[in-house]
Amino acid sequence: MDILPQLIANSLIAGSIYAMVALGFNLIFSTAKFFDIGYGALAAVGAYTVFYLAKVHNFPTLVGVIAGVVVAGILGFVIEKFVYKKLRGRKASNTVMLIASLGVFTALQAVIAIFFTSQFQTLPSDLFGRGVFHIGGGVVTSVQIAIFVLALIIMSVLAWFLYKTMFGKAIRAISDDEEVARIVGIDTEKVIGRVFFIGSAIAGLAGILVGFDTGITPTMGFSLLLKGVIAAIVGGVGNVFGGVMGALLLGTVENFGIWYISGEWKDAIAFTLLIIFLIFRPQGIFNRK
């Protein structure tokens, strides 16, 4: 097996995961205007919903996946309605919102650990199988192919949704200027609530796919959140599809960066990339608009 094709394959798979996380994160940030740390825990919520239904209670795995995505979306919507919306109504600063989201993240992670323990778990393999494929000199699994394909589908559907529907135009209007959007008759709170559902559902799906690929732990959302945030900043915070480019760049830099060094340096490489962008191009690859 040649190392270069494998590095390219690994970069695309990692970039696909980071892109999904960054898409949902940027979608929420562009409307709510704060860094939602609690978003990371919803990835674990989706994964553990699948584990609970498919592995503990023997529901069909596909049913578990659908339920995991929906549960993550609903929980994100509920948190927005009963926590973030209340704080916005009191004119809370972004710092307060950030701290509140950290509390949400910590609470959700603790609840998962209480109910499922902190032990590493795996998800059923019957949905995607255990196939291994040789593509262009690289080796990928059926789960990794599914990750790449689903990431492309989500990007395409979200692009259509944002630019071809009235609700998508409302999201972009709020992203540009929430006050003006409210003046012209857009129910901004209703739109933000739905955005939290969509973004949280995407986070749940990302967590589920990671679970199928590498397994799950209650703390898995933290790593995904960090990589998604780095991808979002590198691509351009608030620019929904800039995060996709940031994710692909991050995945490539990480995997090529550990060509000759230990994989333990992957996170250090990611943060080095972040620091470089914060110093030399803080607006990211693309401007927010």
Given for the second form:
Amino acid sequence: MDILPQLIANSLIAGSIYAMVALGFNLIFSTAKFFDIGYGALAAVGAYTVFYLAKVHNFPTLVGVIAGVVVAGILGFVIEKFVYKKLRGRKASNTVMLIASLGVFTALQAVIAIFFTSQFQTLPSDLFGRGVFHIGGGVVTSVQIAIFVLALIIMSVLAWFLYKTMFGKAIRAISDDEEVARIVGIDTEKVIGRVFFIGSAIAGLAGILVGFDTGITPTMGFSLLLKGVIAAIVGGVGNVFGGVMGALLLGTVENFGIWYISGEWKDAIAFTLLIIFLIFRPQGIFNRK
Amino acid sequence: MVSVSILQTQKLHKHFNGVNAVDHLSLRIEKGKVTGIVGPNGSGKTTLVNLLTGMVPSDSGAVLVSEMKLSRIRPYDVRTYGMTRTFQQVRLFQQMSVLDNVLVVLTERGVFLSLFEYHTNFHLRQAKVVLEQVGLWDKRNENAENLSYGQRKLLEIARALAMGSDTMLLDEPFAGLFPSMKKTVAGIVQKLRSEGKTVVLIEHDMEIIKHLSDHLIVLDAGKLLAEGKSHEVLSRKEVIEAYLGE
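For comparison with the form predicted alone, produce the structure of the form predicted in complex with its partner chain.
Let's see the whole complex now, leading with the same chain.
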């Protein structure tokens, strides 16, 4: 099967993007314990920051990328502080949190569309170049290699961070039992705020990388969020590394599926996988219950 | 000698669904002593500990920590007040290793740089001391959820010890333990007393209570039924009646 190396390459690249989105999403879910839909819009915020700085104002693209990641992180932190934290303080239910985050998502998307229109835009290509490589029989672009490498770096750094640093241990403690974490002196609100910064920055980076690969629109965060959430559910919601495995599985099933069926069925395949998991293993691959 | 109270409640009240779990309770916990709290099931012992540690808000009344009146206790402030607790139903960080369960309480996280804070040999040594005290150092790399019930109870006590708090509220720390484990926990309580720490011990085992407590408080239906020296209190008629339902 000559197409096999290409399918594997495509699966890994798609899986890498989904993994990044799922990592940040799961990190936030595991501490704040609600489905943060607003998270999706931060991917677009990151991408449009690069567009604004590098394309509109001709700053170096790398400056735009760094700014995009930081802006997404800070915006995520601010939204947590002024919206979600206030709601938690009022003992808001998960449904209320979900609706609030939907509001955040819609508002951010609308603001981006007002300033930049809803038209498709591209990001400068100077940072990763337009190189095309033949690896093991498959063809990949330099941007796609960057996506794969950066996803690997983020996973490794996050693994080190969660398992080796004191702050990472605090995150895991909150994820396990927030009430006890408070009793043993962990300032859970502060930790959750920082988790929003980190998770949102990852979303921003994912949006930027997708922007380099396929271009940007204000609504780009929605499909990314959906795929990230499917990956998170397949791997196990709140299980940070389960999400990575879910993402790789999703990328593989999608890419092999569209080869056998047709490209238009890509989303249908993803949702079929989601439905199968929701029916037969709602806790995902890596969660026990 | 005038006794100093480290914890005090003033007409503390909490009701659940019309039942008074803690009923306008006023009591004093003296500094540097082991205070036993006993009472029949549903007498309000655990609710009292939950109120003292801010895990449930009170309906009325006040808690005084070192003579300071607190209108509201937040759980994450409990450590600041020099207190820590264990739970009747063990609550650990299940997905974390035995060592990480202890390490996670060993550092302050006040500044942004703590994002990259690493545990040092100093923290490891501290963790080793408390884990050796409860005999779990050899299990340090096991996930907490894989420990036996007794070991999990001991780990919870080790985590509380690692916090180095002046006041420890232990909710049934002996329940479900093997005799050798009970001996370990009794030794820890005695050591804490010898170090001048305050221990509040909720327990059903009267022999242990008699053996360890300096002062005994008996609750019944959320009210103070009796208090004093354990031998004397346990022989009182009203206490025996409350226990035996006579």
